[in-house]
Each structure stands twice: as structure tokens, then as C-alpha cells.
Amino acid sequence: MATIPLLQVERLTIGFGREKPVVHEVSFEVMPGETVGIVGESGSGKTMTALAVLRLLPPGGRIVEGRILFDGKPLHQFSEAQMRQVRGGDISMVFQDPFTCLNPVMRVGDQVAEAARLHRGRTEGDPYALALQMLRAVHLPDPERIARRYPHELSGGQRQRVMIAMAFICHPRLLIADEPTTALDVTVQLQILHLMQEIQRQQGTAVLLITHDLGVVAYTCDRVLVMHEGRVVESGSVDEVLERPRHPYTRRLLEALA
């Protein structure tokens, strides 16, 4: 029996007011446990596509047409109350800049524990103990000490590990990672990508990875979509797209990587 896609995005079009749509008829699937990359330059529409899945479009943004199905359920028709149950539980997100996402006046351990408290039905045990367990799982040294610190007391790589701990604490079925390593140096980038893959394998999570870097795609993804000016211009397995690119834009991205 064929496996049913975990996430199905069908002819998604996103607009702002009467302006020209910023995303045009984007369609793709994410299967359980796989990693799908969306690659493109800044402004290509890849982040808007990801935000639409969680119904977190910026003010004025709306889904003009198309469908977003998660496990067969129409997220594009869900109420805000229903989406709050989905966010952080079934679908989690890791953002590009963790410093802007973490509460600056709340200790790190309390923030990770709060993620578990919000979805108690998906976790067992004391939320703070689970937070320490996750901080240990993302290989933070001395997690008890880290848990007592505030975000500004951590390095960029440590903050990103905290965000990954928050994202995975409720064992989401899908993780959306939006440029999760852009602000980090190359060595830390590789550590973070390896860490995400490690926890993904342990939990069986599917990943939708948003990036401008084909090198990251080659290292982490099973399949890839290439977006340019709000449209998918090429898609396929990573080997297929990177070894035999058909679209001129994909070839330009590869040339920039060389």
C-alpha cells in the first residue's frame, strides 16, 4: 500500500492586498520521515510558503487559493484555536534568528518547559525535567546550568540548540526549519545540521527545510524544490536536481556554490 503524504500543498497562491501574488500555484508533498528542501534566493517566496503552512503569514498576507493538507486535514480551513493545537504539537518550527524568538526575560529552561506544558497531552512527566532532558539531547554542556541562563547569556549556536530542543520536545510529526544555520559560522552550521538529523531519526520526524544554500540541501535533503520569483521552477530528488539541473536558475545557484 502506498504511503500517504504527511503534508500536501496544492496550487498554493499567497497575496497581499491587490498586489501581485508573492507565491504562485506552489505544489509539493512531504512524506512521513523524509526531508524536503525549498531553496531559492531572498524574496523567492520560500519562507512565505512555509509560514502559510502554519497560518503565520505577516499582516495583510492571505492564501488566495490552494489547499494545505496535513495528514489529510485541511489546515487552510482550520480556525485559529485549531491551529494553536497544531503549532508546536504536530508541526514545530525553527526560525533563522533564535534571539528574536526567545523571551529575553525568561530563563531558557522555563521556556523549553513551557513548550511541553502547552501540549501536555503529547508529553509525559514533569515539563521542567523534560526540558532538561531535551537540553541534554541537543548536546548542550551542563544543561542544568544552561537552563538557568537567559538567552543573551548564550552563544548563537547555543541559542539555536535551545530552539531545536523546544521544537522537538513534543515529538512533532513535521518540523519546518527556516534557514536554521544562516547566522552561524561554518563549523557550528554543520554541528546544528547533524544534530537536527540525529533527533529527526530518533523521533521519525519529517522536515521541511527552507534555505538559500544548495550545499545544505545536498547534505540534508531527500528531495528539493527550487523557487524563483514565487514559483517552483524545478523539483525532484536531490541527486537528480543537483547533478542534472534543467532550469537556468538552478544552474546559476550551482555555479554560485562552486
Ligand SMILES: Nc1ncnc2c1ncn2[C@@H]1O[C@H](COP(=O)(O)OP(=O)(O)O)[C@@H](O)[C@H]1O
The other form holds:
Amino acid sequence: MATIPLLQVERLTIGFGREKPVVHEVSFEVMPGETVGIVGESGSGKTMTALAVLRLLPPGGRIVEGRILFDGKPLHQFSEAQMRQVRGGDISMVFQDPFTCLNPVMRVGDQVAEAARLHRGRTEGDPYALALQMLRAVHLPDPERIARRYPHELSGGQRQRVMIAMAFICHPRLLIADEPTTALDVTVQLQILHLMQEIQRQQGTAVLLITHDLGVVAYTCDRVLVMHEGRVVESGSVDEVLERPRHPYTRRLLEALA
Amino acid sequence: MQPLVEMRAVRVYFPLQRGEIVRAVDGVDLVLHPSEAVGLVGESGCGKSTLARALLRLLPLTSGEIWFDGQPLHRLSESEIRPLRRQMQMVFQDPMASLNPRMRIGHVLSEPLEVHGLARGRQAWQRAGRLLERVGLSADHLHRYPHEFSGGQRQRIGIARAIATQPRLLVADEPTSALDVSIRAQIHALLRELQREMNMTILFVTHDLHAVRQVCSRVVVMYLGKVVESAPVDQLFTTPAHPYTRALLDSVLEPKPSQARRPRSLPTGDVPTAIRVPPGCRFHTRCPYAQERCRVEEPPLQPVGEGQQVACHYPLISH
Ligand SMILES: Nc1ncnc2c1ncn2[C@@H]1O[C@H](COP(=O)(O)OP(=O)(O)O)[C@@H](O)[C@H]1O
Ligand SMILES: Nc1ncnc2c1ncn2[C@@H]1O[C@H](COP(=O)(O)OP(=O)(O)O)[C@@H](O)[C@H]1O
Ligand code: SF4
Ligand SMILES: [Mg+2]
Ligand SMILES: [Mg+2]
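Could you drop in the structure for the form predicted together with the named molecule? We only have the form predicted alone so far.
Below: every chain and molecule of the assembly, starting with the one above.
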């Protein structure tokens, strides 16, 4: 029996007003438990693709064409109320800058607990106890103490761990991570990638990982799409694409790192 | 050979409110030889930019000495330094911040020539055109404004401006960190070429080890305000002596899956802040090899092998 894709994006085209589309006929699939990377230089349309899946495009941006199926269901036709159930539930996200998602005046323990409270059906037990358990699972030292701190009182690495705790607390089936380690120190970046993989394996989560860094793709992904100017120029298994690139653009990216 | 730059026990502290002190640069000795391209690497916040700015006397020293071509920069007044400025120039990460948006590129480039009395009027303008061509742009661009250029082109203009006065020392602080990889590599090649052609000394500040390989012949590694290792580039990559250098190298993810999945030794935890610097060896809180001695005794920078120096009680290689 063939497994059906968890996420299926078909000919996704995204535009702002009458301008020419910023994402053009992008198609890809993510299978359950799989890690798929989208890689490309800045402005290539990676973030817009991810935001379209979450239906969080910035004002003016819209899906001009295409379908987004999650577990067979048409996300592109969902109402905002339906999407609110999906976000943080079946699909959760981690962004480059934790400050954009963390509330600066709320203690981090309460914020992680709030994520569980929003999707009560998916979790069991007291949300705060669950939050502490999650903060421990992301290897934060002394989770009880960290839980009482505000976001600005944590280091960059600690904040990203909190984000990961929040993202995984409801056992999502898909995690969308947009440049999750780009803002971190290099020696901390790998710790965070390991942590994401560890919890991903425990929970069987699929990951859509967005990055400009081919090294991060090589290290973490099963398959990859290379984007350039809003289009997918090459895709395949990581071994295929990065060891034997076919498209000149992919070759150029790799040569720049030689 | 007489060094071009010699920094001795340089400290730059920033006092904060509540009596706290940021020990941004905390006792650095550094020698730059003529025509040498040296990479200064380390994670963000380790003091690279502060050291670079202190070297050019753009920041006051808390203590220590800086000698430039035999002259004591640390003792000179601003007016005594001014004539030396044409010999020491800087390139910044964001060239727009250093380019006046309302000045045509021709003026941006002829200004330093006029300020230092090297050329004026039409002659300066012509030299500006040649500078543009030298950095891969065209003399036709002289009449344009900074915003009309892409990120990579602006950085070329920043470099053209810095080399206008034919400096002996070029300090480049993360000049390519904001650029995409393919453009980055082109700027690195340009810097390398200019360095050879003009016999410049370059201090190339970056957190990107790849960049160092493309530009430099020697690398200096900083951690929390101190130099922990210095070595020729190839040697540093093949036989790092400091556990932190090893960790930095192990953090680099190669774009080939076969290499990316090699075993790595990584430090635990985050980098401590420069306000509460650990006693003894400042890496001991994260070092997998730390011993009791490391917690109390600060290791001095000392030679291990040809041209290599390390500040560690138990270096990964010995003489
Ligand atoms: N709010 C917006 N209005 C108009 N264009 C936008 C907006 N946000 C992004 N874009 C454009 O969409 C393109 C793709 O952007 P993005 O997906 O953020 O790129 P990436 O994440 O690959 O760096 C870019 O050319 C960008 O200028
Ligand atoms: N003007 C300043 N006032 C207070 N702290 C500063 C100032 N400039 C830099 N610092 C601090 O000094 C340390 C070193 O900073 P910096 O030299 O910019 O590091 P790097 O360039 O290696 O990222 C950091 O902890 C930084 O926050
Ligand atoms: S001195 Fe000790 S703690 Fe410091 S790097 Fe060397 S072994 Fe590690
Ligand atoms: Mg993006
Ligand atoms: Mg800096």
C-alpha cells in the first residue's frame, strides 16, 4: 500500500497585486515523517511558499493559483477559523527570529502552556505541567526556573529551544521551520538541529525545512527543492541533488562553497 | 621582518549601568606582517568588531598598545593620527551605512583622494573611474547614486572607496556576511586579488570559516574577548590545537551529504556573556577536555608547532 503524502502542494503561484508572481507554479510533496528542504538565495520565494501553506501571507499577497492539500484536505479553501485549528495543531512552525513569535511580556512557561491550551483536544493533563515537561525535553537546564523568565532574559539558543518546545507540544504532524538556526552562533546551530531531529523522530513528525544553507540541507534533509527566482529549478533526494547536481544554478551554488 | 601592526595586551571595556562591565576585548596580542591576509574569526559577540575598530583607533583603548609601522597609535592624538588614516582603511558589512545616499558615486570615490591631497577635480574624478573599473564596475557608473546598485555592487563600491588612498592596511569587517553565497565568493576573489596586487595587509573579520579559506593565509580565532589560537590557514583546518577551534570546525556543515554526516565534537551550552567571563580558561564551561587547572589558571598564548600558537593547557596537538 502506497502511503499518501501528508502535504501536497500543486502548481502554487503567489502574487502581490498585479506584479509578476513571486512564487510560480511550485509543486512538491512531503511524506509522513520525512524531512524536505527548500533551499535558495534570499528573495527566491522560500518564505512566501511556507507562509502560503500556513495561509499567513502578508497583506496584499495571495494564492493566485494552485492547491495545497494536507492529508488530502484542501487547505487553500479553509476558512480563517479552520486554519486557526490547523496552526499550532496539525501544522506548527518555527521561525528564524523567536522574538516575532514570543510575547515579550509573558513568562515563557505560560506561553508554552498557552500553546497546549489552544488545542486541548490534542493533549492530556495540566497544560503548565506539560509545558515544563516540554522545556525539559528540549534540554533547557532547570526548566522550572526558565519557565518563570521573560523571552529577553534568555540567550538566543535558549529562546530557540523554547520555540521548539512550543512547536512540538501538541504533537504536530508537520513542522514548518523557516531558517530556524540562521540567527544562532554556529556552535549552537548544530545543537538546535540535533534537538529538532531528536523530537521529530520521537513524535514521527514530518518537517519542511527552509534555509539558504546547503550545509544544513545536506545534514538534515531526505529530499530537497532548489528555488531560484520563485521557481523550483531542481528537486530530488539530497544525495542526488547535492552530490550530482544537474541544474547549472545548483552547481553554481555548490561551487561558491568550494 | 618588521611587523606592520603590533597589538600588545589590548583591552576594550564598555561600562554599563549598575556597575557592570562588558569585557569586549580582554588582553589581545596580535601581529600583522606586511602583505599578509589574516582572518579574524569567532562567533558573534566575541569582540571581533571591537578589536577591529580599536586597531584603527575608532574606539578608545581601555589599556594596551597598538603600533602601526613603528608608530605608537595608542599615544597619538586624533590630529596626529589623521595623516596616517590614508594608510589604514576600513570596509564595513553594510556599505550603505558608510556611503552618503545623496552623493554620486564619483564624489564618494573622489572625496578620500581630495581629503588626503592625492588628486583633485577632474583628475580625482578620472581616478575614481579607474577605481570603479578595478573593482569590476564601470566608469559609466560615476554619475549614479548608491541606491541604484545591488548589494554586491555596493560592497564593490565600499572596497573601491577603501582602496582609493592605496592603504597599507585594509580592515574588512564582515564585508560579505549580508550577501548571498554566489556573490560572496566573487567579492572574496576580488579582495584576494587586490591584496596581492597592492601588497596590502588585510585583516578580514568574519564568522564564516569558508570565507577565511577564500581570502586569507593566516587565521586568528577569538573566544570571549581573547585570542585562543593563531595558525596558517591550512594548518588550522587540518590540525587545530585549541578545543574551541576544533568545535568551530566541527560546526561547519559541508554541502555534500557524504561529508556532512561525519562525526563531530561539539561544545555544550551557549556562549557565556562578556559581562560574566568565566575564571581560568574562559572556554572551560563548554570544553569537553576541561581539567581542574582550567578552572583557575588562565592559559597564555604560546607556540605549538610551525607558526601556530594556542592558549590551552592541554592542546589537541603538541610540539
Ligand atoms: N509584503 C510583500 N509585498 C511585496 N512583495 C513581497 C512581500 N514580501 C516578500 N515579497 C517578495 O517576494 C519575493 C520572495 O520573498 P521571500 O519568500 O521572503 O524570499 P526568501 O524567503 O526566499 O528569501 C521577494 O522578491 C520579495 O521581495
Ligand atoms: N558600545 C558598546 N557598549 C556596550 N557593549 C558593547 C558595545 N559594543 C560592543 N559591545 C559588546 O561587546 C562584545 C563584543 O562585541 P563585538 O565586538 O561587536 O563582537 P563581534 O564583532 O565579534 O560580534 C559583545 O558582548 C557586545 O555586546
Ligand atoms: S585550557 Fe582546559 S578548558 Fe581551556 S580549552 Fe584547554 S583543555 Fe579546554
Ligand atoms: Mg525567507
Ligand atoms: Mg562584528
